Partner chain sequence: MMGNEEADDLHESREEMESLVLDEPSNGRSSASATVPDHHDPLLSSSSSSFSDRHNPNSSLNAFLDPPSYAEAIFTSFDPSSNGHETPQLSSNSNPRSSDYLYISISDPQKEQELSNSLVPGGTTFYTYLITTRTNLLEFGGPGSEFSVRRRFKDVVTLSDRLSESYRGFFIPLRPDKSVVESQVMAKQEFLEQRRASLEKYLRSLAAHPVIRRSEELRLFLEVKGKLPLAKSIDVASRVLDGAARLPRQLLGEEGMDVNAKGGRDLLRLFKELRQSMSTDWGGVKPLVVEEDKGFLERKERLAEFEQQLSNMSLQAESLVKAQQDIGETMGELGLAFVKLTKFETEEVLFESQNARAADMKNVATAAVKASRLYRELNAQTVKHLDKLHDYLGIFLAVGNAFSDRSSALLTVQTLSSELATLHARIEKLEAASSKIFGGDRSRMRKIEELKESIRVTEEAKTCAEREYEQIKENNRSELERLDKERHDDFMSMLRGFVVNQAGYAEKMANVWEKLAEETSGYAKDGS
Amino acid sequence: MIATQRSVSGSSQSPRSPSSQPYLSVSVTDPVKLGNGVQAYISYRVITKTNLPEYQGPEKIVIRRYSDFVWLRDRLFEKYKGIFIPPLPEKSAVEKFRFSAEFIEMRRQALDIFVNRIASHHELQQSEDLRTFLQADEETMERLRSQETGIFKKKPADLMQIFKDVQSKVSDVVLGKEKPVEESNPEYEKLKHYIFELENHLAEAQKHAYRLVKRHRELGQSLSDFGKAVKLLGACEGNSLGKAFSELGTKSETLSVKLQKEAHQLLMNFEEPLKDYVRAVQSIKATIAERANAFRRQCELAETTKLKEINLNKLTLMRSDKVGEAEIEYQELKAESEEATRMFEMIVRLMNEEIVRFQEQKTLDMGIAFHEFAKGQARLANGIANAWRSLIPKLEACSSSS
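What would the structure be for this chain alone in the form predicted on its own?
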């Protein structure tokens, strides 16, 4: 596996020996707002450092926008069935948040994690699409994005046919003409249950992490307001009381800054990793859906192949002149059925490998996130306690003198 200079969490990590060991280092940096109004977007500088011979040189710098990252994700999802494609951060539709400094930094960090997860994956790092993403000029990327095909690129008539096919299948199921084919496998059912439960628990944890961030910010703002009010009150007083009030106000404002900083750290190092894993689980669910589709396809083709074989045997017994044509159809369908079975078995094998890798990485990342959370809360609590403790003698002196 190629060594990377970044971990999944995006932290720097130097390769042991870049000269003798293959390595691939990617950084997403320098977000810049371009354009105005609804046409405005953020561009990013993507820096690649590598000694791999298939790349154009030891260092390459390109400019990318969010839609380029979407292109890469979609291409990988289409080509690498059974592999959990790393998730992208959501695209904010709210104008006032879309270009805030905090949102831009969260987006940049999430995109950095996304591309480094791909670069560190033993299969995905070999993708030609990744090399294109990391090296192609902006005009090439724009052309590639415009050439993409998929459900949202299809003509209205094609979409209508898709919807009619879906409606027909749903009707058949409802009327009892067709039962949905589903994989019956205890281990697979256990996996699905685990993923759906994990999504619920992660989403719940992320929701409360968001509330913690909000609470820190609100408390910080309240302390700031309180500090200003107490300082004004101190200005009205004289002697030691006024001085004590002034110091109380200053301490409150200092603690307000600490709380706001801690709220930002909590957002970036705790809430965002939880949100990222919610997205990762959704990506796994997309792979599960692909596995279900592959299973249904292999079952349908196996059934159709069996019917074709029965028909071929029947025509052979009847010495029909259509035997030759039926034989060709049967062999073609049999080959297609065998390919569908190989595809399904490959997806199953890859998913089994991927879930082990996912759980190991999740244990590491969640351990880091919760460790950072605990350290931050301890640091904040000590800072607050020390700040208030330093005021106690002066406030006691004021109260005793009165």
Given for the second form:
Amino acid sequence: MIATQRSVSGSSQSPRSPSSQPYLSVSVTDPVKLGNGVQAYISYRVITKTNLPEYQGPEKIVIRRYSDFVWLRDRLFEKYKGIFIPPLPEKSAVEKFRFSAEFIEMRRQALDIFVNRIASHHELQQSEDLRTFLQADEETMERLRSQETGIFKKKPADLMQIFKDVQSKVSDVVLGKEKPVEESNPEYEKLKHYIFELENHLAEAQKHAYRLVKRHRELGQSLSDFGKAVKLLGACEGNSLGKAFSELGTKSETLSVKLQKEAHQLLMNFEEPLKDYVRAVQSIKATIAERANAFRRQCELAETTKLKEINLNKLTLMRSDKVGEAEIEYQELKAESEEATRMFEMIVRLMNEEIVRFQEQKTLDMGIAFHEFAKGQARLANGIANAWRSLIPKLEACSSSS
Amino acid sequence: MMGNEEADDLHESREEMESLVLDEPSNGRSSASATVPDHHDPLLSSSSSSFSDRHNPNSSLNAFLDPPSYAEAIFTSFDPSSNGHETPQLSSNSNPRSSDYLYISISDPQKEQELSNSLVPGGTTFYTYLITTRTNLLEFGGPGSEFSVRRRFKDVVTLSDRLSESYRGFFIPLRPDKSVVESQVMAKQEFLEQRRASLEKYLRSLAAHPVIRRSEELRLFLEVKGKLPLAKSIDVASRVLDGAARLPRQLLGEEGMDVNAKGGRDLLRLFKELRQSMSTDWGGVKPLVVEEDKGFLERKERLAEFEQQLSNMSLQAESLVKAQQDIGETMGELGLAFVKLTKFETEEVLFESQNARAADMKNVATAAVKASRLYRELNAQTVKHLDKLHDYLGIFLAVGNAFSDRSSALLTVQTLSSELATLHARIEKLEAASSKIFGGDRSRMRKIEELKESIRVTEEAKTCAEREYEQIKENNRSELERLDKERHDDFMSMLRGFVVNQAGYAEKMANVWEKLAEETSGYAKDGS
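Same protein, different condition: the form predicted on its own was shown, now please give the form predicted in complex with the partner chain.
Following is the full complex, with the preceding chain placed first.
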């Protein structure tokens, strides 16, 4: 479990120093299934504990559903360009598992982490949308939610286009299209390449982690079946051999339970963090796309402004009566252009800060996940070893008493 | 998600795994692993030769992974008494009281040409195997003798058939299948090796049987060079030609000690017995001789139950082995994925924190690859232990044969009994009829004399058959006793071996993971 965010913002159980230090801690709990049939969904309790003045009191509890979290993410993405918005867990692909206990728990954990990351980010935590999310009543939330905006609401085709623009310079040139306007920053190029490659590698690791969970379950199942078969065979015998069989069968079934438990731990504490890492990288890709947009806009406006300037000078020389109009237009455009430049530069600056923070955070997150992985596997292996070892004297007793 | 994609991944990653094991990175520590003997891990050795010469494209990966310390990772078994597969065979081969041994090994398959009687131009080819025997049994010419013969598979079939005729009622190990389909479909080398191994196992199981090992048939097979001096198996059709003429000789048992009701049976007797068994089953007539041994029937039923559960356990054991294999493979793939990540994070370092992360990932990769190897070895050992189950399923087939020897011997006795009854009845009728004619009827008298002669012959045959039946019953009994004892010992040692194996490898794995936990303990939240 990734608790570092919690500890920064103060855990939901124990806020550090109640009065002096400002804290904002959130927890997402108690998933409940509401509604019927196709319309059914899960709602969560979101509990906010804080001493910040912007908030309405020390504690607030609201009910939220997944699409509310999506709303929050989209709003933040719009408003805080350049910042890596924490990722959300995916919508469930398979209808069947939408309400499985495991899926619900995984989602709850991911949502909890999501909100806490926002709450502990020095910029994002000041967002008004966050406050709305944490405090507004359900009706208001529903109203806001139905106004859909944001990059993630764009059709997949648009999204793909944006990513493609970022990636494929060469093919466009080859195809004779107009060369897209790209930053020619070698550092940034390296970073983009790194991010794209990283996603591939992480996705592969996550895929195998997921399979490993499945394998644990399968091994558990087959140990259980094996144990039952051994016990049945033992029942045929009846003498000391029969007893030995039945001890072994029972042990086998016990270990099956251990394996199922460990499979769950592995899922929550190792596979999910890896998945989270993948999502985070995807979120960065979205920011990269935003930066490309901002850069393009800045270039286009700069270009257009220049043209307007040339035109204005021409008109001035010609002493045309359109000069006044053109002057105004020029000034407006110039302001827009400067704004676009500012926006772009802000994104660049933020990204540079964010990437460092992100890297450090990820090293920490992964370190914890690896540690939990190691502990879990060690715990399992020791449990298995002890179980089998304890059986040996019993087997000795059975064979000597034959 | 499964299917081809996974298969490709597995194949690819398996190769990469092999190369990780065997490749020698440029650092100084490589020498230790380079000299590791391959025979410790038979699963690796077969692919090692294909990799040793190739330029390994993954060599750069190895720079990121410490070479495996084989001393650390591999061992065959913890339990000194169950060292590998050969020992149980040897120990059952040697009698502690008189330290007899009969050790057989098969090697060197060679192609030979079928010479005469060949309708096909050029002749057919077959393979022979060199069978080497080392023994100090007296039957084979005294202490410390060693000798070899060449035999083909057909010879083994002959041996097996002769044994099942001579040793009715015994639990005779089943010979390997003819595998006609497999011999066409499999690659030659693979097939020959498979056959060689199965023949070896078969002969060794014969040598392990306290009665069969001393049989003349086996001795001839192992010792006599050249053509095998055992009667070839004849099919029923050709027997028809000889059948009728040979009947009296068979009945009198002139062919040998025991009446070979099964082997030399002729069609006439075959049909008679079939009729008899039908009337026993369907006629509602109480058979003259009934299997009365309640003890035997009870035991038979219990064995049948045991066999069924054994078969079920064998199935479950197979899926356990598969599950162990799968988890090992997936762990290995996970390890590989982390190796690649490590390499990636080390190649282009843009940020300081990448170094720490790369180090962590390398530790995870190392642990996962080690664990994967341990799973693989665990499984190889598990297979050896649980193979006993498979062997016993074969033994139960032999038991079935022995039990049907018994019932067919009983059937012979029943048939002869009812023949006698019929003959007596006919004599009575004839005597009754001829007594009404004064002076007797010459033809009828002659008939009666013939019948009386038949009765005499049949009674002798019945005595033989009864003797045979009793012998088979006794064989069954002594074999059942032997089976019970051996079954107990074999299964106890199998269970123990299985458990010790599991415990041992689990401990090794715990060590691997504890090491990783320690390496990452800096990230622990609550000092755990």
